[in-house]
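Below you'll find only one chain, the form predicted on its own, shown as structure tokens.
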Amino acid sequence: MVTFARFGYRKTSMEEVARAAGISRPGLYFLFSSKETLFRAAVTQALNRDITAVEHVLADTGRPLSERLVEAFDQWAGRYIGPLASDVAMVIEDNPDLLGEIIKTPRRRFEELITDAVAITSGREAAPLVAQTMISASIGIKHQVASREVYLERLEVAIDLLLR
């Protein structure tokens, strides 16, 4: 993903990816038949890792809900703030046709997880709107800040307000 982020999907060559991975180009082609297959696998792996982390954080009911939500958003979006990290997010966002359901399914799952967590305090009826508003706030904050720390500070305020 770092190589794709550095050069963009179209300009990334299998040679560059192989070099970054420390394997030969034929070795890379043995594992992945094309750049598209490799890119899809890399994005799938990253999104699955993020969703698993979110599920784990939200399942820890021994912690206050607001803390768990902030950490869940950090696992989902916060790690993609900063120069190289934002480039990774951008290369994913810039290739929706290439990714299709690979990107849509985890996004829906993230929204479901946030909705279920919020339903405990907001009620089942209000939870979808509260969760969607949290997600919108996260996206807006993410595009306005330069650091993960500032993102988390502002997100904490938004989540506290929305949980009231």
The other form holds:
2 protein chains.
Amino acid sequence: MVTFARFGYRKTSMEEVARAAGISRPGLYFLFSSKETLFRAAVTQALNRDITAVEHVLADTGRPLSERLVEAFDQWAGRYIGPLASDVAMVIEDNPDLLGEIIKTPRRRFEELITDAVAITSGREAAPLVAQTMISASIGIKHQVASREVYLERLEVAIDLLLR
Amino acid sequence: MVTFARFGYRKTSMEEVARAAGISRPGLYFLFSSKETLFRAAVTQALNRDITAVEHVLADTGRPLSERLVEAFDQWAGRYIGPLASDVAMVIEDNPDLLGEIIKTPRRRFEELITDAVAITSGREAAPLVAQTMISASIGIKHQVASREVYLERLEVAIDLLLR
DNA sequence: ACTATACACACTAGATGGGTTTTGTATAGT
DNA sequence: ACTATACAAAACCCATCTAGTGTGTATAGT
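The form predicted on its own done, now the form predicted together with the DNA:
Up next: the whole complex, starting with the chain shown before.
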């Protein structure tokens, strides 16, 4: 993912990925049958890791809900904001044709997790609306800010307002 | 703006704009000294019209606040969502170097107007945060939806949640 | 379960150059 | 306050070529 993020999908060569992985190019083809397969596997792994982290954070019911939500969004979106990290988000956003469902499924799962977490205080029927609005606010803030810090500041405000 | 939106700034010729305006190309140069000047004037006019519409909608204190806010956002952002209209937003977004402050000033003014409108019910110190979050949600929703109708549906939910 | 080497094929980047379009201006006319 | 015509200079577009790079595969070796 680091290599794909640096150069973009198209301009990343299997040679470069192999070098970064410390193996030979034919060896890389032994593990992944094509560049597409490799990229899909890399994205799947990254998103699964993020979703797992989000599940973990939200499950810790000892901490205040708003705090857990901020950290969940940070794991999901915040970590991909900023000079170096945003390239990872870009290479994923820029290749929807290549990824297809791979990106949609975790996205739905994230919404589900946020909805469930919010349901406890916002109520069963309001939860989907609150969660959806929270996600929209997160996307908007992500487009407005340049650093993870500012994102988190603004997000905390949004979450506190939406949890009232 | 319609012509610029259709073809993009670069691929729009002064000839085409002149034809759309029903005048000759030299006549167009009589009114606007260059293509850049013309484009800046067109964008300025469009944004001024939007801001004026927003001011007008928000000033009608007879109607419920949430209703006025939804319509204000619709005038500001909603009207540029959808198959034909989004080209207008694109040609503006795609040329920030050409427009510079022209786009930033009305944007600040819009935030100011929303903040003032919200201040009445949300309180003086909370208003900037509520307004900012509302704008972020609007931006996020705009990125998520494909039609003005869905945008307005989702926005109404967001506004109602943030006004509580 | 790999490495090293090699190869066909496809694609891409960059360079060249010619032809068209477009900009901005000028000029004469209404 | 324009139109019509014209023009130089720049920009852009398009086709063509070549050189290089990258993919995917194969083969022999450890």
